[in-house]
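Single chain ahead, written as structure tokens, the form predicted on its own.
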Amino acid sequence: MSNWLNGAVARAESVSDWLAPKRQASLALLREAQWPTRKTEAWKYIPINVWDRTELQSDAVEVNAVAESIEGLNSIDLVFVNGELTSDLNDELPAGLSIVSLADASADAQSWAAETFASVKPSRHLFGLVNDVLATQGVLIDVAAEAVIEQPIRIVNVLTQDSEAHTRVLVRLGQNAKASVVEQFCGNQRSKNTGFAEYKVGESARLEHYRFALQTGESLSIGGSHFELATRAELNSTLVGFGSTLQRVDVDVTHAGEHAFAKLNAIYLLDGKELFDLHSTIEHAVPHGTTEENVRGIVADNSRAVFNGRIHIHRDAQKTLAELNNRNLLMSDRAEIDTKPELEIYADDVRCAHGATIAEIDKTALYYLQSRGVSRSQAQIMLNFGFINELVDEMPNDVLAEWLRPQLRDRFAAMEVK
């Protein structure tokens, strides 16, 4: 076990609240857990020891940072600064929506949250267990049956110099409910954070989900978004990730009810010596489920991208339709992409497909654009946008898509073909 993990276990022993039974169960697993090494399949490409080696100066933490709003979004903003919830939850909310902090949860909220906590997220996630035992800050979001929440709920995590944060989000959508949730992480200074969210999407409910993992620089960030879909539930999820010293996101979707539908799009853009690791697992446990997953990445300079996508079709999951595609663009002969799409099928009446491609930027197209008076940097931006724009166009929220595009342009402008 690492020194940091030993310290985390010691800190967890002093945490006591209404989630204590769940925390103790995760703490027991954590005490038996092994720190990942290069021989650990799920971490073989990740220099996880940088988490252990990076020391934070706790007396240098700045807590007056703010989160920028997104023009035109009209969202309900919940802001965490260095793991502390700074938003006022007493503001009037739309009918059918309840948002409370972990510390202020009523008896009713505690009842459903305790049932959800650590039940959607698989116990195999080491840092998920860490989050189980250390995340005393978080929010419970409950959308009542039949409620349609038009305003997006935006959860912003701001990390500043030498901060360490562990936050948890629990979301429940009742039958026929509809809601949109945005998870946003930002900060480029040296910091450590784990941010995990669990979603239970009820019968015929619809969830529009975004995770913007936009931390860069020296930040160390490990987290995940985990979903359980009931009968005829619908999930439309978009993930956008930038790289940093260490960036890892796990996505798990369980089709727990028949005729559930999951659409997952992911984009990662890396430069310099950045690292981004995306692991997704789709569990089709019942018949008639559908999953569409498209992942696209652009990797430049000395950066490294890792993608492991697994679709597991259980024996009883007949009539399943599942597709997984991972396309990557290399902009440097020093950049690296490790991709591993997996299909594990135990049912015989299914339609499943997966594929992965890695290509270089088309230098003929780059030369053609330059020969027509387009600068090299602008030509690169145009070609890069062409590679990922389909997924940006598919984002259900046009305001978020327009907010994202200039950030992608700035990102592309810094990348060079080498």
The other form holds:
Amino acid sequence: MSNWLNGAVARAESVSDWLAPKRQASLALLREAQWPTRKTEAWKYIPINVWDRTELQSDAVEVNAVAESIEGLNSIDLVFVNGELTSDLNDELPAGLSIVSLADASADAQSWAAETFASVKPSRHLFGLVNDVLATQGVLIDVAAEAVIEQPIRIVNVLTQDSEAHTRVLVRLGQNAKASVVEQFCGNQRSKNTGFAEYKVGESARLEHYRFALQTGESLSIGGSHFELATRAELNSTLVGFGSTLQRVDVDVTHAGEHAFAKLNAIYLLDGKELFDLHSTIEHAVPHGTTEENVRGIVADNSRAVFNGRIHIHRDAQKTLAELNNRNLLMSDRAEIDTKPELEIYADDVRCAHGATIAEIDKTALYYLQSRGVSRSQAQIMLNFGFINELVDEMPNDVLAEWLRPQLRDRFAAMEVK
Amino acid sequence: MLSIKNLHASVEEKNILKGLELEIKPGEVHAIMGPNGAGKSTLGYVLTGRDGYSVEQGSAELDGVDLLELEAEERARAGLFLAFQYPVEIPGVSNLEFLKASVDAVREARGEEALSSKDFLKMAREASKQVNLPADFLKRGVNEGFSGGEKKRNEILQMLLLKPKLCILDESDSGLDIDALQVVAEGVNSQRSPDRSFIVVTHYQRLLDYIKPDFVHVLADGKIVKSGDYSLAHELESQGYAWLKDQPADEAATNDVAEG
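Please could you give me the other form, the form predicted in complex with its partner chain, since above is the form predicted on its own?
What follows is the entire complex, opening with the chain shown before.
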């Protein structure tokens, strides 16, 4: 058992708010839960013990952090510093959009949010349960039926030295609604956070989603983005992850209504001794669903990436189209990638494909660039960037793509082949 | 310009070049013809420094600089250019970004000032026009989804921008229709100058009708076995290479030295 988890359970007992019935249910599960060991499949490759071992100096927490806005994005920004919402929610919002703080929710918001809370996110995620019982801060975002919200909604989590934070995001899109949500995590100092988000995407609604898990250094971060798609709903999601002492993200999608479409792109770039673990499960519970999942990673130096992608096609989910692809570039012989794409199919009339590759940098392409005068190191950066840039190009929001590219370049510039 | 002496090279422990000799003076165009497997492409790869090609003996100098001691990128900066037989596709890296990086690197090595993005774009657009590639090809991934002819024209485009001293065209005519062939040939002819030389590797006389070479060499079994002027290309076109088998290689090499 874990001292940290025991402490978390003890702290949870004093949490009392409008979500109490939901929190109690999760707390009961958490009391029964086993702390993961190396034998726990979901935590096989990433040593969770570092979470338990890492002691935070609670009197040293720095709170004067700010989140930079993204130039040209014109987003509605919701900033959490060490788990405390610092943005003013009283600004006028576009018609059809409601955003309230979890800690200060109106009765209306409470009613839909209580129903959504812990209903989209599967209960198997241990740290999801932790977030259920400890996340007293968060936002509830409601997009009315038929509302088209052009301004992206950006939720930023900034973590500073020795902070611990648990934040929750609940999003509901009504019928035919359209919205874009950006979840961003930053900070490179010793800290612990869990950040979970649940999205209920209504009939024929369209959600553009980004999760930028850009914490680095000594930060420990575990979280997830979980989606439930109604009939003809569309999800276009891009995840970008940098590694740190411990980073884990779970992305789960449930096709709950027929003819829903999910496009999931994910990128991870690791260097030094960083870790990054991406687990994703796509549940095709009904017929005629489509999933396209493309995951690409570059792993340098001593770093380690884990990708576990599962597509589960239930017996009734006929006519499902599902593709899952994971490609990796290995930059050093000490770097490690553990990839496991899984297709579990119980329906007989489906079209599915999955694959995973781990390769070294393309020597022929490297030579081609060098033969034009480009230095070997610059050629490597260009090729790495190209490998990832194909997915960056697919991001629907060009401003975000332009914001991301220089950060990726900086990271590539620091990597080298060893 | 280029001086190759007694060059022996192998790939995967197989000897390919077996004592190749070649002297090229500034402004000259040399055609190299010969049967498959003779070492024509290997010569280009060895000179440009491709991994996996090892030189056992001999030397290759470009204007007195020992090429074989240099990294691939340093050879390019010294003025060597190979137009590939099979140009590489690099999805995700835009053609423009690639061209800018290479032109920047080569200009810097020559001590020339870096071009502004605007000036470069103007230059790249003009060069695209010259090789008859639509300007939107500059935005696409390097050679990504290009047809065979488009890839070859993209090679010529790079040559126009990099302005090398010595250009090696490795079967730049293979797989081209007559229009594309003319574009390639015109690209080369437009770059002919008293201080730039060419090696044109080809199977066919067709390209040489457009690019009139000063010398034609026959490369067989890793050596130049016969050299002559432009008329040799016609002779080869009508006779093929069967005669090589009847001619002792040593004697042929002696002829070469005498003529070269």
